[in-house]
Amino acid sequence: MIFLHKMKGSGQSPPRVSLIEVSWSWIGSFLGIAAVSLIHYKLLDQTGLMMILGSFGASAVLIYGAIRSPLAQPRNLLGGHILSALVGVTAFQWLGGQPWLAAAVAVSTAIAVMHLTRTLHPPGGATALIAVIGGESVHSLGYLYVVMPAALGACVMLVIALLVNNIPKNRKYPEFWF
């Protein structure tokens, strides 16, 4: 009885955003995103490489959405693409043959490290999980991952977090770097 009592929830729902936040929220994301897949699509489609990643639209959410969050400063979006994309491919060519085990494995370790370095960035846990399960296009690249398309996509974003989260002035982004 008292674990379901636990589940009745015992705080308030966030009060509303002003329209203004949204027309922000809703610019930085389509810029971010934007820029992330215009290099894709214009640079390196053709050669077979990647920038976007899934797990790039929850980031935006909450850079350009949830910006004051610790979950959305510089250090999360970099670490938690970063380290969960070494996690994600590690996962793969260990245990690639067992793809279920893999999944369970490069999202579960991913989480931990994130934790462990105070990195943690929901959506890194959709990149560890790519990895796994991202095909052939995706296995190809190996290690190459971690660096294209997490680690320079989630700087592109940065960027454009950073240019138009300053831009008003009730908004100021980050709240910390390390």
Contents of the next structure:
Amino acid sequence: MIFLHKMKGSGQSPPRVSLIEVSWSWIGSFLGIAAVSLIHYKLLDQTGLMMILGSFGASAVLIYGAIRSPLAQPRNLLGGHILSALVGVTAFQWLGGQPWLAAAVAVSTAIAVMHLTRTLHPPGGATALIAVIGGESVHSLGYLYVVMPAALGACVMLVIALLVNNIPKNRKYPEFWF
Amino acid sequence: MQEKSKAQSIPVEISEQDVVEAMKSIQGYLDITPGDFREVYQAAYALAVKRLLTSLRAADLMTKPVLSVDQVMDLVEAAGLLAEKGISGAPVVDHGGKIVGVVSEKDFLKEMGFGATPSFMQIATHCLNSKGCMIGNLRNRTVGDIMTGPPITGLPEMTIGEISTLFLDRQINRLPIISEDGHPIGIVTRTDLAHSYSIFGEGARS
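Output block for the form predicted in complex with its partner chain, input the form predicted alone:
Time for the whole complex; same chain goes first.
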């Protein structure tokens, strides 16, 4: 009974943010994703290298849209992507013959590692998963995937976050670095 | 009386709606549900109260040195002494200086036949109607005769929280603080307590 009762949920949603906040979230995420995708499409197009990952869309939500969140801080952004990428590539290289297993191990282990290192960053789970399900273009990178796109892409997004999030008077980023 | 005092000391409860309103006043998306915030707040508040109630000890609060009166002191002389010093009560000690009781205005009033808590008007009426104002009852008596004893006492390491509870539970107005060997070294009065709580208030505002 308690088990089912708990499923009803008893709390409420946090209030909606102001339109100004929405605007700054839009500007920040536009510029952040523009930066990584410009590098990806304009500079690296023919090289087989990558700068953008699906999980960066999720990071953008946090570091431009929920900048106070502990999950959105530099330690989490960088640590989450780098450690998860490492876990993801390792999972694929060891268990790639069973993609379903490699995928599950990659995500679950990435979450555990992020927890243990206090770098929990939800998009990290996607970064680990993409290392397994990302196809030939990702697999061919090997451990380079950890440095680029994961680490470098996150760094570019971080620079944009530092620049944009500190322009408004009552917005500041980060809350803490490490 | 006691019930009322306890009810007043219950801290202000914040509602989830209060949290929602507060969150609205803060720019940016706060990554926590109002219910969770309330839980964190309540736990933190309880810790803060506990810290405040244990941070100050009797040794910090008490008035010292304390004026003690000897149990063989003449009552009229004792009354004069208390009046001169502007205090309403004092620990009573034996010839070795150890505490054996407490004497206060209440004991004098009781002895004079007024009951423990007469109003000023009752006393005034009595005095207007009876010659000598019943002061005769006090003559040739000693402090030891009318004091309240054995006394409720505290040690210097007693916390402000424990002292407050003791004041409330035992309905006392002053607590002699004694050394291990029973000598009074200070006294904590309700006024001392009020002063220390106002210090907490200042701290919270600054």
